[in-house]
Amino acid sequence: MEKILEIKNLKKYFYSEGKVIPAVDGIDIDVKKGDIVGIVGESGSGKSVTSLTTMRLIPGDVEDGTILFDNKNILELPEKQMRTIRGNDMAMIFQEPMTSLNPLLTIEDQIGEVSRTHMGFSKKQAKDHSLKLLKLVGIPRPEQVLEEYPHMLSGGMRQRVMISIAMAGNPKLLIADEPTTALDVTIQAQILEQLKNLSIEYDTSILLITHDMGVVAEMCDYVYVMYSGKIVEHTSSINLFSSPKHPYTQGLLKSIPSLDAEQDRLYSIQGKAPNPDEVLEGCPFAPRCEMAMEICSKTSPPLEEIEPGHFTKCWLYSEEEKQKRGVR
């Protein structure tokens, strides 16, 4: 299947008080046409920096790597050309709609701006298109909502408006950064269902950024697990949930409450993620890992394919270590 997005060896560093902060440290991500791909991990793992760098919304150059969108390296494009891609071919839903929407413009103006700018619609065509999008994302009384301002809407309604704005240009790729944060469970389910329907309706690929494994299970075809700026595991969603390999992924899945088992306390991964500016020689997860070996604290493992289509970055699966443990 055709790839719409290929991120190769991407490195995005920040510099503060003489320290180097490798927020994204040499990651590879592929998104195929029509697929929903998830990036999952704790806060500070580099998920949002990855999405913002992909949209070229973070000032400054990247240290290394390429971002191929529709077979063009967008890191080499001038800003003027990049502006035509944003909103048209590539769009983003941000975490907090109240700070992303303009409080001084009506909903009609904000959705319509995209179709007028990128699709050349007249004001009447833009209004009709905006109305169609509001209906598509399940907003009640859409004609009235078009005339309202963001502060007049609930959190769930604002998030639906954000999705409408993102979809107004019929993008090939939609990046959704924690699209259900701060919404109640019922509204979360509705928003996710709308995103899935839009992906099918428009054949839009979605790169979904989340820390919620339940959202991943519900939405994603493929999953990338990030930790400390690196991809530590990636495979299909089915493989990840049926046979997680990396100890960090296993810990994330064990943290999900079970409806079947009685538990006095919920499981949590011990310790905390390293500070972004902390320099570690070996695997960054080693200090928290229940299965850490001597080599883990000294040398960072490579990302290897341990089963067809299943990649993980862990010394447990190296041939030498498997022989030591008597694993075939």
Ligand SMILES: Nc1ncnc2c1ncn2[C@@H]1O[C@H](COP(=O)(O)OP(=O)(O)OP(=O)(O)O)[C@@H](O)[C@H]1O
Contents of the next structure:
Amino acid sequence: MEKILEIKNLKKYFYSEGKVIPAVDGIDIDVKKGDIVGIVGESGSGKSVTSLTTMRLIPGDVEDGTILFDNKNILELPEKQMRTIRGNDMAMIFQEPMTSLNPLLTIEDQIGEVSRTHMGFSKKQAKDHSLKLLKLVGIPRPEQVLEEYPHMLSGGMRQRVMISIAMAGNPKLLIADEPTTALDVTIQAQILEQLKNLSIEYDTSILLITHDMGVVAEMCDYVYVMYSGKIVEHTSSINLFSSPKHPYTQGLLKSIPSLDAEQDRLYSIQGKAPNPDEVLEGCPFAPRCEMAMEICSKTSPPLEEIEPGHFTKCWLYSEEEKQKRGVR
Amino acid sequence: MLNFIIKRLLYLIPTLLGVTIVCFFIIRAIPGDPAQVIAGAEATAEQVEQVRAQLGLEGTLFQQYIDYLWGLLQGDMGNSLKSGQPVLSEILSKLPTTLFLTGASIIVMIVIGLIAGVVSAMKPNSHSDNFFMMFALFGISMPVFWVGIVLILIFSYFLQVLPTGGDSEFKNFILPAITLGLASSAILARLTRSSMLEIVNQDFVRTARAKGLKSNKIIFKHTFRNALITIITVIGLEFGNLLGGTVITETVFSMNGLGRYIIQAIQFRDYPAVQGSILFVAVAFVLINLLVDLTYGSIDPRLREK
Ligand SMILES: Nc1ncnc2c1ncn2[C@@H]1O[C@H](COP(=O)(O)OP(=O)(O)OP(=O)(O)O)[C@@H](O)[C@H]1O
Ligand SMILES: [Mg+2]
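Can you swap the form predicted on its own for the form predicted in complex with the ligand?
Whole complex next, starting from this chain.
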């Protein structure tokens, strides 16, 4: 199938106080048209930097890489042209519904802005369009909400408004950076359901960023697991949940609370993510890995296809290492 | 809304009552006796007492205050001890000059302050930012009377394009307004810049950028408007400084306004004149504050219901 987004060898570093922070360090991500693709990883793994770089919302150049959106390298586009894509063909919703809306403007204004900017709608047309969008995301009493200000709405309602804003340009790609993390569980499920329906109905691809494996299971066709600025495993959701390969992924899956299994304590991966400015030889996960071998702390493993359609970046699956350990 | 205004205007009563009390007693606490001044240095004690009686300064202070308040309620601020004319009409004749000067300096402050602040915030640490912030540092550091004298030196003495003083024509107000407004414009520029930079980093500005809006929409509609709350607070506060600054500015530029009137009244211990002028200044200050609060509501819907 055709790809809507192709990120190749993307590197985005930050420089602060003489230190280099390789927030995103040479990642490849593909999103096929119509798919919902997840990026999972703990806090600080570089998920938001990846998504903001894709929208070109982070100041400064990238170190390396290309981002093909609809077969155009958007990293080379002049800002003016990028503006016609942003909010239109490629839209984004953020983690913080409480602060992502402008407190001084009506909902009507904030949704309508998109269609007025990108489609040249009049005020009246924009209003009708905004009303349609509010109905689309299932907001009760939409006519009234249009006239209201963000502070009059709950977190869940605000996130629905954010989704309306994102859908206003009928985007080909929707980047959702932890869209439900700040919301309570029931609202979370409703919003995810809504996103899934929109994706199907409007054939919108979604790049869904989350640290919640449960959300991935619910939503995604394909998953990238990110650790410390790198992709450590990627495959279809089905593969990932049936046979996770990377010890980090396995740890993430074990830490999902389950209802049926008898659990005394919730599992959590030992240790904590490395400081982003630490220079680590070898695999960045090695210090926390229960299966770490000698080589792991010396050389970083390559990202390899170890089963058809299943890629991981781990020495456990390298032929040489398997032989050494006598695994076959 | 109307309720709010009425309530605030009612608050005006205790505020002004307080102002009259403080002002009445403080001016009398300053050493110096107007009766003595008027009667002259060689006057006998009897003559001085006679003058005091004429001026209505007999009896206990409390009795005098009650008389003064009673007069005020009837719209009578008393007569100037110096000229014998009604204080109210003297103040009203000086007021236009001061209002015009304050108004002009507010315009100077807003125009220079906002332009410098917004331009600086658009490209922090650029050359234009450095230039404006350097200017702001100067503006804040230089005393008003010194700025006035330097401006007179440049524009009146060397270039000879503007008058050194007076208040009869529009061009008389140019140098005083710049003199008075400069420091405030510097403060406003700095605060505009810092609040713009703070707002630019807010999530909703990121949302605005993610919508693909043009940069002037992002700067003015989304950022500046939110910064306005701070900006208006600063303007309101600076209004007080400007009003106070008229005293110096009017003296430097020999303008016949309320500021200079107050100075002369204090020097002469002209009690009714001092009390009357300060009452006017207090009313102006309270009204401006009310205006500022009303403006908040019109900008920020979150403040509207209260
Ligand atoms: N503007 C910046 N300047 C310097 N460092 C940054 C900047 N933005 C992000 N980083 C660093 O890059 C790393 C990746 O951050 P990022 O926000 O992408 O993590 P994340 O995976 O989205 O985490 P979370 O789940 O907490 O949202 C972090 O270590 C962060 O400190
Ligand atoms: Mg994040």
